[in-house]
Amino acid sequence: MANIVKSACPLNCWDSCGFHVTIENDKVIKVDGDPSHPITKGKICGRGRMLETRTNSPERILYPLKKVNGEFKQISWNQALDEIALQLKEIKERYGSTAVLHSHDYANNGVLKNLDQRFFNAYGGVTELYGSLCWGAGIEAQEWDFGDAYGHEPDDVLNSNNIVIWGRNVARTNMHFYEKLIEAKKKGAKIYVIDPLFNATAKIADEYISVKPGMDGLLAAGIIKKILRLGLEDREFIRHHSFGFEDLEQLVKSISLEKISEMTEVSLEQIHLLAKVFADKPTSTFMGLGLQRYKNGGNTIRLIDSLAAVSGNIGIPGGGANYANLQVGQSFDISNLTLSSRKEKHRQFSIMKQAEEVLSSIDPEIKMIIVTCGNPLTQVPDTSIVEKAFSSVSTLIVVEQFMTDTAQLADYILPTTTSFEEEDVYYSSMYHHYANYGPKLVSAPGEAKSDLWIWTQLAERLGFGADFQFSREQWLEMSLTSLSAKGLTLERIKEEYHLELPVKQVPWNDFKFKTPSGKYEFTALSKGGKGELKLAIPEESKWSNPVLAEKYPYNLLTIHPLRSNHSQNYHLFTKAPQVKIEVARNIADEHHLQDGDFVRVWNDRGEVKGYLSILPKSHSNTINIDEGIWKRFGGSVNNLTSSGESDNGLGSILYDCLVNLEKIT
């Protein structure tokens, strides 16, 4: 008999939804939304529903695999774990523990996924990754400005007179916020969308402003300049609650509005309009992640933050420079799980440049890579270098559910469970401030095991098994220690399935910031001479590299796919996916192209081939290819992207990418 139970979405997504999962005969039959969830209210996206397909897929890897003479052979867990543990011992003895690289990302938002850090710390400390392919430059930028990256709670947008959606297609990536925008509009709020692509969110906007890719920070500087020219700045906030405003003032004086208009390809009239919008408080700003994926990404977010600050939209209901909400994750006691004090050695590689660093590493060289919660062969920029690096090490171990591009290269594949086959607590630091409980619902097929089981077994073989002798419930209680003291216990979240975390719903409303000065910092004191804002522009543009732009005249965007969370779902589609190359109308006209034409996009790093789709409305000279598509389906778009780092060193520059295009006959 079928039974409907509550659960939660594990995906690295803005919405972090509550689920109703139908179970029959120890099998997931259907995934629906939980109507009782206070934010997601029973509505979920196709990516969440596809977790049923993911769990039941016949393509799942069910047994440990070892590559022998170029082919995968099924082996026992004992053999796999014994051989891997022996190699880990030998590597540590001969080369030191940092000869092991742990390559990881954000495939699952479960609290207990942090226990991989406990394993590697207890092992002695390995080479780890820093930065983020996804949002790192923006997080670091807001820490310079505010001292941390905090966002307003979802309902606060209903207090806004104006809502600016900047580089963020919430209709595709944040469906419950999209519904909130419609509600706010019915209440009288005006919506403004700033984006190179006219997307589904732009369709509900009162005004759409098309901006040249990567020039968003310069546009923010232009709006600030116009606000100051019109005398619309909030002098009270600037005088009493900020530091370094004079530096910003001098910066915007160094460039004319006409030059800003020329470079951003936004009209002077629209810059004037946006100055009026920000001055008409409260105005809330919601930034996407793509606009900081450029060399100038940190400065871009800081200039948009500065715009919100100059106009007095910080610390007030209905305002905010909303990018992330790290206070959600900070509610958990992750340090209780990770045993960082056990780390004897430590080395870090940039997540963006991990491939180059593997190839050039010395003292010690990387001898083993262990991949968890990620598919770097598809997701890490400059794919050809990544493939070379991951093929170069003595042993590549991939903890996976499917034969991904990365798994294809592995020496050992360790099959792991899906979220419905293990218990965890899930949260996202991107939109709302509720944590969700996901119980174990069904048995894992074959011999698939949880990540925690794998770490526990390896720890026993390596001599620190006592560090893992806790039940799953005890691990969760460790992570909730501080919350339990406030009455937010594991028992309560198990009973209610969602728990409101004790966060500030309107950040900075006391105007006490976490910066060295205690104020909002237009110039970051902690960074010395590097803390001043700059009118920075992308590394690959006609303004910074005209020779490159002559050869490769088109801006490439690589936005999130509609039906897959990064690379996780492409192999599960009923119909095999194809690479779709979306182009602005002017590009199609220049090359005499029509929808469906087979085309090649290329630059000095590589090429991608696919089928053309003409964008009905987008910024000129702009191309988009959705990220995440597997090699077997024609991907990855990261054959084209750069592994460079953002100006503050913590973000990718995936969108800082010029390309050319031609029809294939």
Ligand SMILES: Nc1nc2c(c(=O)[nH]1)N[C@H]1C(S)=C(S)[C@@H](COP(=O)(O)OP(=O)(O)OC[C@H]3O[C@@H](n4cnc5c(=O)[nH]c(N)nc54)[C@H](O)[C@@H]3O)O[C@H]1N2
Second form
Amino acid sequence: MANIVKSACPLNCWDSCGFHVTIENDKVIKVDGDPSHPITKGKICGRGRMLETRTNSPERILYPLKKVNGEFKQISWNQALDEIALQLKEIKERYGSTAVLHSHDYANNGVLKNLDQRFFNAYGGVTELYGSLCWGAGIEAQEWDFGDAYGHEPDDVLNSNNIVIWGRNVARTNMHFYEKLIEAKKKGAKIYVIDPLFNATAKIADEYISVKPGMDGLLAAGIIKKILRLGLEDREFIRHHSFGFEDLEQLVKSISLEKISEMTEVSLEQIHLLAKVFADKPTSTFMGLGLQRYKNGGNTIRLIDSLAAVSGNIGIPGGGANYANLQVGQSFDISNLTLSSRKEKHRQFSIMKQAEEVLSSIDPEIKMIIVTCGNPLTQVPDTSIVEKAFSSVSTLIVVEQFMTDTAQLADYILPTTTSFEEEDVYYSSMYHHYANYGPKLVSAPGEAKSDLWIWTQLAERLGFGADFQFSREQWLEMSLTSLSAKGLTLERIKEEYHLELPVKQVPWNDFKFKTPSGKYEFTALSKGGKGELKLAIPEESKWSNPVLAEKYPYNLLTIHPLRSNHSQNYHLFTKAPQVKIEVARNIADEHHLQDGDFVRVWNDRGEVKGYLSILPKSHSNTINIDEGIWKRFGGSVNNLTSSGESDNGLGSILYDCLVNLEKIT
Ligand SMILES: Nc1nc2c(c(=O)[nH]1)N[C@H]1C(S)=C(S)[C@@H](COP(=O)(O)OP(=O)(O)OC[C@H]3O[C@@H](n4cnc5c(=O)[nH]c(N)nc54)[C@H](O)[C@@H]3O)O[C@H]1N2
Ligand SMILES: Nc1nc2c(c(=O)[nH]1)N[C@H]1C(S)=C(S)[C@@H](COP(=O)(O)OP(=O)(O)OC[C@H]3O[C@@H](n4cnc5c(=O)[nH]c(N)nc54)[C@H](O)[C@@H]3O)O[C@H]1N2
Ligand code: SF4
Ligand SMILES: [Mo]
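Okay, that is the form predicted alone; can I get the form predicted together with the ligand now?
Let's see the whole complex now, leading with the same chain.
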């Protein structure tokens, strides 16, 4: 008989939804929303529903596989684990433990997914990745400005007069916030969307501001300049709670509004309007992650933070420079899980440049790469170099559910469970402040095993099995130590399925910032000469590189797909996906192109082919190709993107990318 049970979405997403899962005969039949979840209230997206398809898919990898003479051959777990353990031992003895690279991303938001780090630390410390393809530049930027990256609790937006959605594709990527926007609009709030693409959220905006990609920092500087000119700044906040305002004043004096309008391609009227909007407090700003994936990404977020600060929208209900909410992740005792004291050796590669680093590594060379919760062949920039690097090492081990582009290259594939096949606690530091519980609901198919089981088995073979002799219950308790002391115990989350974390609902309302000065810092004190704001622009633009822009006149964005979380779902669609190349009207006109035409997009890094679709209202000279497409469906957009790093070194510059386009037959 079918049974409906509660669970939670594991996907890397803003929303972190509560689920109702229908189970029958040890099988997941259907995934729905849990109406009792305080934020997600019974509604979920197609990606969540498709976790049923993912779990039951006949394409699941069911047995350990080893590549022999170019072909995958099924082997036993014992053989796989024994051989891998032996190689790990030999590598450590001959080259040192940092000859192993752990390449990973955040495909699963379970707390226990952090135990991979425990394994690698107990092994002696491997080469790890630092930075983030996703949100790195912006997180670091807010650390400079506020001392940390905190967001307001979801309902607080209902206190806003004005809501500015700045480069976040809310209707597509953050559906429960979209619902809040509709609610706020009904209550009378005005919505402003600033984005080069006229996305689904722009449709509900009172005003849509189309901006040249990567020029948002300049736009913020222009709005600040206008606010100061009109005398609309919050002198009280600036005087008592900020540091370095004079530097910002000098900066905006150094450029005219006309120049800003020319470079941002935003009209003087719209800059004026936005100055009024920010002064009409409370105005909340919700930044997306798209706008910081540029060379100048950190500076962009800092200038937008500055705008919120100058206009007095920090620390007040209905205000905020909302980007992420690290308070959520910080509530857990992740360090209890990771055992970093056991690390003897240490080396770090930038996540953006992991491929180049592998290829040039010496002392020691990378001999083995272990991939978990990631599909770098599709998701990491500059695919041709990633492919070269991941093919170059003696042993590539991929822990996966499906035969992804990365798994295709592997020497060993270890089949792993989906979230319904193991117990965990899920959280996301992107939007709301509830943690969710997901019990084990069904048995794993074939011989698929959890990541934790794999680490435990390898640890035993390598002689540090004792570090893994804890039950799931004990691991979860370890991660909840601080929360338990406040009454938020494992027992409670197992009973209630979602817990409200004890975090600040209106961050910085005491105006005590975590910066060196204790104030909001327009100039980051701890960064010395590098802490001042700049009028920075993208690396690839006609202003910074006119020769390149002559050759490659169009900005390429590669935003997140509607129906897939990154690369996870394309292979599960009933109709095989095609690469869709979305272009602004002027590009189609210049090349005499129509919807459905087969075109090629290229630059010096590579090319992608696909079918044209015209975006009539989007910013001129802008192209978008959704990210995440596997080779067999046309190939990843990352064939075109750059592995460069943002100004502060911690973010990707995936959208800082010029291309050209032509029709092909
Ligand atoms: N459906 C779906 N939802 C997802 C995901 C998914 O893969 N699919 N992934 C999840 C993850 S991991 C993340 S990180 C989030 C990301 O969530 P978002 O930040 O909403 O998504 P992105 O696709 O990164 O980019 C968002 C927007 O940035 C705009 N943009 C790009 N460049 C600029 C610019 O220079 N200026 C301005 N103003 N706007 C710009 C794009 O046009 C787009 O509308 O989404 C999460 N939710
Ligand atoms: N061009 C371009 N590139 C991008 C982006 C972009 O906007 N444009 N966005 C970037 C962003 S924001 C992000 S967050 C990254 C995401 O990059 P990734 O996290 O690498 O991408 P995913 O496709 O979500 O997941 C990778 C793999 O993890 C596997 N997986 C799922 N659950 C588990 C598990 O429990 N254990 C193990 N071992 N594996 C599991 C899935 O089967 C999947 O194949 O991509 C980045 N890359
Ligand atoms: S992918 Fe995001 S919106 Fe969709 S069900 Fe999961 S958490 Fe909710
Ligand atoms: Mo992300």
